[in-house]
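The data below hold one chain only, encoded as structure tokens and taken in the form predicted alone.
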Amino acid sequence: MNKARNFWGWGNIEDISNPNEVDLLRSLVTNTFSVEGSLMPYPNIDDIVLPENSLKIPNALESISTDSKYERALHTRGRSFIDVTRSLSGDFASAPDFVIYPENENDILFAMDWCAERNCALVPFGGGSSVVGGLELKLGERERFEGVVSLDLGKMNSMLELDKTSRTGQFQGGMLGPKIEDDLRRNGLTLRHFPQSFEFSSLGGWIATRAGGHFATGITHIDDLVESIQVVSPIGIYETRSLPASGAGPDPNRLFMGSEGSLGVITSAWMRLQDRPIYKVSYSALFDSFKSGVDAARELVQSGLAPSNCRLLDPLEAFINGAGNGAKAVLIVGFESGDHSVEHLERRSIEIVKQNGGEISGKKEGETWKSSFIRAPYIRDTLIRLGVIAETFETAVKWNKFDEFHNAIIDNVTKGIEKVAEGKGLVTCRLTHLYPDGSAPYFTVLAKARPGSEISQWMEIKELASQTILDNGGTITHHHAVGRDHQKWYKSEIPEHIYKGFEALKHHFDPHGILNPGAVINL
């Protein structure tokens, strides 16, 4: 039986936190953050108020469109802390006028033509898991248009072709992660791309946002798994060539990676596949200090051993996720292969870990953290309902800058929490992805919320964190994308004339400016 998607928060309605989980979280937040701990009720679809439709579904799109209350609410926005907070308050004033479920590229092209003629914004939905304001027009943006239409590729969800000799496959952009893996599992293959949003995000969305997967080293972003793409833009339908590699000028695939639907809609892609892993090993290690764990992680990724998983949790992060007692940092290491034994890689990695002061502790911490990782978005929503600001931000920075960078973030964000949350809050860090030249630190903020001021509190912390990131050599995002929330900082971190070039591309591919206006490229 298919589960019902949650229209106001993360995931499925059936998987919202159970009473035991709520009681545990209530005990944690009342003691730690001095909040009352009463659980805010979540909205019922029958009780929310949506704006009247400003558009009538055209006859030619009627069979593939809906303006049902539930669908409009579901497609209103993404699933960030701000998104969930606004939805819990019953604010659905920015709901799209209707939702289109195209069945092919020509449906999309017709929808684009209709939106251009009617001056309507067309917003690709992906799987709806954006956490950077990627799906909702801001007030000033919305006023430029007669209406807003959401484009959901959920019906374009098939594997079109499989080339086992080349170990590649062509998939439609609306396929969600589980269906891709189910289709490949029958053929002994895997795409091996598992973001935290895996269950609720689509292939087209991954490519359009340059998503990062769960694996910590090697191919961490979707970019390197893409062989070719098919795109529909207001000026036509086009497909790049399916090749193992090419040195012929700028790569046209990368023109659309990260464009977040602002240049066109990715309707299918040829993807590089791998054999499903047969050999797997994993272990955890404890460190007296986070810095010792950082040194071990750096040596591991620079050793050429290429662990499939190498995640470092600071003591507080480990404790919150049940993977430690709060006294030691935890490093989770794993290796896998579809071809050969990996025990020799594990043995050498353990030597490196021990040389850096690590204490090998088995698999328990890693297994506990994995369970917490999967449940984290649901827990985040419950914390919000209990009166806690619960949000994350992530970045990437070179190893030579890491110590100073990390200290600056922790210090400044802690000061921000002291200012806006009466000092009732925490900031934690984990390393999610590792590269020979640097890492991707991922920070979690938990703080006491003031009823009615939650969003302004978070925005003050977010502003401080984002500026600290750029001031200390990091990027505004490693894998969460740009959307609207990061647009200001994204624009400041790339050369001015390159950004102007992106603006020219936007004008070329989307001459009427109807595609996801305000996201990434703010004209």
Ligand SMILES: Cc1cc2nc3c(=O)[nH]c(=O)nc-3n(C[C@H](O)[C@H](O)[C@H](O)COP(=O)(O)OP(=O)(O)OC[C@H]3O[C@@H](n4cnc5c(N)ncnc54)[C@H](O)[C@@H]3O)c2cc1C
Second form
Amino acid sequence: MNKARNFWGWGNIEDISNPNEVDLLRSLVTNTFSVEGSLMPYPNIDDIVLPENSLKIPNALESISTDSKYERALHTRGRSFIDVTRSLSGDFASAPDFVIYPENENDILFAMDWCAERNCALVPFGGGSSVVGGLELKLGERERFEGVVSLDLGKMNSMLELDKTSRTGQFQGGMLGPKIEDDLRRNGLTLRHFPQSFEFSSLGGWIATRAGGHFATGITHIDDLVESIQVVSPIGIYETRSLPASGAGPDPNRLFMGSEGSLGVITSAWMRLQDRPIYKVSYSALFDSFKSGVDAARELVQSGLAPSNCRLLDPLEAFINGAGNGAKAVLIVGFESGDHSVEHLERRSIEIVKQNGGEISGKKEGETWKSSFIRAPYIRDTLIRLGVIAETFETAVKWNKFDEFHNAIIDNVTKGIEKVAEGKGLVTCRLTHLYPDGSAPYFTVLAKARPGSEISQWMEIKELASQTILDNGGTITHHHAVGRDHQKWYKSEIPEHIYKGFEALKHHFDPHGILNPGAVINL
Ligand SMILES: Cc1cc2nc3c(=O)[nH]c(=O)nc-3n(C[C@H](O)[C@H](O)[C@H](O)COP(=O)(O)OP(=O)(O)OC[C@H]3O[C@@H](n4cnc5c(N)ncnc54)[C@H](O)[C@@H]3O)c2cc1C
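And the form predicted in complex with the ligand, for comparison with the form predicted alone?
Zooming out: every chain and molecule, the one shown earlier first.
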């Protein structure tokens, strides 16, 4: 049975929390956050009011376009806490006028010409999982245009070629994670890029946002898996060369990585693949303090052992995911290979973990964590419906700054929760990605929402968190991208002349300024 994509929240509507899960979450949040715990009903598509279409689908695009209410609602925005909160409240005022499902590059070029002629904004759409306002024009931006059109790559979803000798494959940009892996599994290969949003995000979206997969060390960002890309921009169609490496000048692929649909549409890419792992080992270790877990994680990632997974959860993060008792930090470590056994690597890693005070505890925590991780987005939506602010933010920082950085974030966000939610909330941390020179801490905030003020409450916390990140040497995003929500922080992170260079690129590739206006580079 084909499941139906949820137009107001994460994933498929059939998979939202069942009554048992709702009851369980309710009992947790009423005690912990003093919320009343009544479950907000979710909107029915028939009751949603959309703005009148200001654009009519042109004849030439009729066979590949739709302006059905459901499709317009589904393509209105991404899936952040703010997005879901607004959708639950029935606010679809920014819905696109219609949605195009191109079948090839020429369809896209035609759509771009049409939009440029009529001064319409065209927003590339992959899986729709943006959490940074990447898909919705802001009030004020929208008014500059005659209308807004969503360009969903969902029909460009095939593996085009496989080169087993070079272990690379060419995939269309609209392929979602599961389809890529299904096609590769049959050939004993894997892309091995697993963001939490894997099921509902696309290859083109990953490249456009520089996504991070969930193997905590080694190749993390999609960037390093990209060999070449094909892009359609309003000025033409072009393809970069497929090479194992090149030292020739600025890397043309990198111009488009992280451009978030503002310079062109990534229609296909040659990707570096790997053999499917056959040899796998994993274990968890418990630490009395987060700090000793951090020291162990740093030593492990600097040891050259290259664990495929090495994820540290602070005690509270472990507890809320059912992977700990709330007193100990949990480190989940794994090794894998498609070629050789990895037990010797595990043995040496255990020595390092023990030297840092870790107590080896088997596989249970890792397995519980994994299932909780996959279910988490659905649980997030239910928490929102139960009256809880539930959102995350992430960053990366060098090891030499880590302790101060982490303390500052926890202190300031706790103060924020004190101010906006009477202290009824919590902030947790996990290290999602590790590098020899630093790590990517990921923070989860849960707090009591005041009905009607949820968004302003969260914005206040987010503002505080973002300023603390920047003040203490972190980046505004390790993998969630810039979109519109992170723009002012992004601008303050990079040198002014480089930002101006990006503006010039935007003018060059998108002379009429119709492509995802306001995303990343605000002109
Ligand atoms: C529950 C949840 C978990 C998440 N977990 C992770 C995670 O683990 N790692 C991570 O990195 N991110 C994560 N994200 C964020 C999001 O999934 C990523 O940013 C992802 O890469 C977006 O891909 P998408 O196909 O859904 O793109 P969309 O959300 O559809 O689009 C994102 C941006 O890319 C542009 N775009 C989309 N497709 C193309 C294309 N073909 N060409 C040009 N531009 C395009 C859009 O215009 C938009 O600006 C998560 C989000 C959610 C809601």
